[in-house]
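Presented as structure tokens, the chain that follows is alone, the form predicted on its own.
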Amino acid sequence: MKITIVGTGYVGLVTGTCFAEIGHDVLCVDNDERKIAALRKLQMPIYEDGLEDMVRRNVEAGRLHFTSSIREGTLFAEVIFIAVGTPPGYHGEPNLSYVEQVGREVAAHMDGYRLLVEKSTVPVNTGEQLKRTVTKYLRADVDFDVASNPEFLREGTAIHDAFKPDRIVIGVESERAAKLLREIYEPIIRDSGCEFLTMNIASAELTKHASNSFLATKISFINAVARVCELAGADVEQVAHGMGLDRRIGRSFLRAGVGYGGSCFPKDVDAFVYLADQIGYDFTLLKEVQKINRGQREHILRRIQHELWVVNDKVIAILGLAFKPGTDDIRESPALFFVPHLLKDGARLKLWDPVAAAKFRELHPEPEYLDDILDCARDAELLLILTDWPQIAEIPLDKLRDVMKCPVIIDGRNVLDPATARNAGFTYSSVGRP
């Protein structure tokens, strides 16, 4: 089947490439002509494990194409997935201007039936607004449908998630739309055995926000438990393990740290809170989730300030700039909180990340960026771990201690074993562990 994907960010590029991999003919559209030119040269705008090889393979097979023309994309396929950005506004409300723009431009070029599928994370009732927009700007008397197909991809494992999803959710208003989406996903359904859930559009839209907000709640809950553990002398990892063995709770997302970040959880929780406020429900539970997440970073910042006493002119090494391992995405990463605060206090920062350093340097060129962990830690008076890259756990602690001016580690991801670190001569603190 021919498929058009509008937007070549994390969701659009991964989705389009995976559709091509299972045999569909895919055209990816983006209004950023430089990005399209780079993709045609097989230069990736993002880092995602396995993505570059898959793009190359499908471009060479003639199943994956790129264009900056929305007209070309509209005329190319019967099914058009909208995977453009929905960045948060001042009050947490999602900016839907890109979605609306795609609706207008697609409507202007439709020459027959089209199915417009919301792939971007959008608030409930966006489908109704999109349908109204397309109707208003149609230049021909043609039929169309709007559907919702929320994505549940995790950055760092997005390709695996695309082929082995927990479920595929679609929100539709017609049998025609449901049949088309089922046909697109049939190879994945057959190979993975996942459930294919059909519901109305509003329910599908809400499923995405509710899912991410619940996962963010689990993270904030275990971070709040970690604070109690620190005061009580308990070990949050043992507590989380004991909780997670209960099948009703589960172990996933019960890992204490510096809080959630990335392109989804902060934005989706903010949007869900805003939506609830708009329709008359005070979602105090999620507001507390937001408060705990902010407070966790402030708590660790106070710990840094306590350890150094005077931050000014101190050398601090930071390991990890991406919001999680396996990606170069720095949106809402913990480092975006700590780096400005520490620079403002006069710290001299040395930063390391295996894939996200280039993106981070564009926002903060002031610190020193190193490619080697030991070089980054050299002469540091404190080492701060913000992303649990596997390379960090493999650091030879004796060599790390020898290159640092002061052997002090604040482990915001509980990467290292406390006893091992202290036996190696470090003043070591982590999250929720005695």
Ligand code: UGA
Given for the second form:
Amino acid sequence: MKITIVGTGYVGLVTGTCFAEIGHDVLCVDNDERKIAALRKLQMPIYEDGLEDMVRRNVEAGRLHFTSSIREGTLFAEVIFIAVGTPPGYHGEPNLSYVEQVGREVAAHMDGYRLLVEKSTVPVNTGEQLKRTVTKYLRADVDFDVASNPEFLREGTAIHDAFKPDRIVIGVESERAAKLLREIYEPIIRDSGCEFLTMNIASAELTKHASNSFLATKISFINAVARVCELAGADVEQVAHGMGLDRRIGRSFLRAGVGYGGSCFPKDVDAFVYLADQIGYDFTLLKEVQKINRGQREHILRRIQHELWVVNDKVIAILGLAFKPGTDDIRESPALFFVPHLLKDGARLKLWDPVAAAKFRELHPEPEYLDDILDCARDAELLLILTDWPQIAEIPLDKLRDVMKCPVIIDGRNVLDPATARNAGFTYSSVGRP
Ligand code: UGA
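In place of the form predicted on its own, the structure of the form predicted in complex with the ligand is requested.
Now the complete complex, all chains and molecules, led by this one.
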């Protein structure tokens, strides 16, 4: 089937490529001509495991194409996915101007029936607004439908998630739209055996908000438990394990740490609080979730300040700049909180990350960036772990201790084993563990 995807950001590019991989003929549109030119040369705008190979394979097979023309995109296919950015506005409300713009531009070029599918994470009732916009800007007398199809991909495992989803959710208003979307997803449903849920548009939009906010709530819950564990001399890992074996609770998203980041949870929780407020509900539970998340970073910063007594002129090594392993995405990453604070306090920073260093350096050129963990830790008076990259767990601790000026580790992701670190001669502290 022919499919157009508007927006070649993270969601658009991964979704489009996966659709091509299952045999559809996909045209990806982006108004950023440089990005399109780069993609045509098979240069990826993001790092995602397995993506580059899959793009190459499908471009070579003639199933994946790129253009900067929205007109071409509109005329290409009956089904048009909108996967443009929805950056946060001043009060946490998402900025929908890109979605609106696509609606206007597509409407102006439609020459027959089109199904416009919102793939970006948008507030409830965006479907309604999109419909109004398209109706207003239509030039031809043609039918169209609007649908919602939220994505649940995780960065770093997006391709796996796309082919093995827990569920596919669509929000539709017509049989025709439901049938088209079912046809698109049929190969994935067949292979993965996942549920295909059809509901109304507002419910689909809310399913996405509620899912991300619930996962963020789980993380903040376990981080709050970790704080209690620290005060009570308990071990949050053991508590989380004991809780997680209850199938009603589940083991996942109970890893205590320096708090959640990324382009989704912080923005989506903000947006859910804002939109609930707009329609008359004060979502105080989620406000606490946000507060606990901020509190984790502040708590660890205080611990660094306490440990060093005077931060000024101290050498601090930071391992991990990406918001999580497996990605070069630094949006809302914990490092973006710690680096400016510690620089302001006069620390001399040495930073390491296997893939996100270049992006981070564009924002913070001042610190020293090292490719090797031991070089990064050399002469440091404190080592701070902010991303659970597997390489960190493999550092030879005796060598690490020898290169550091003072063997002090603050582990914001509970990557190392406390007893092993202490036996190796470190002053070691982590999150919620004695
Ligand atoms: C998240 C959701 O997991 C996806 O289902 C969703 O599609 C996506 O947002 C989105 O809305 O686009 P993602 O942001 O890629 O995916 O990352 P996650 O793996 O969910 O991790 C988010 C943050 O939570 C990371 O900073 C991670 O370190 C943190 N986290 C996760 C914890 O602190 N503890 C945990 O137990 C799990």
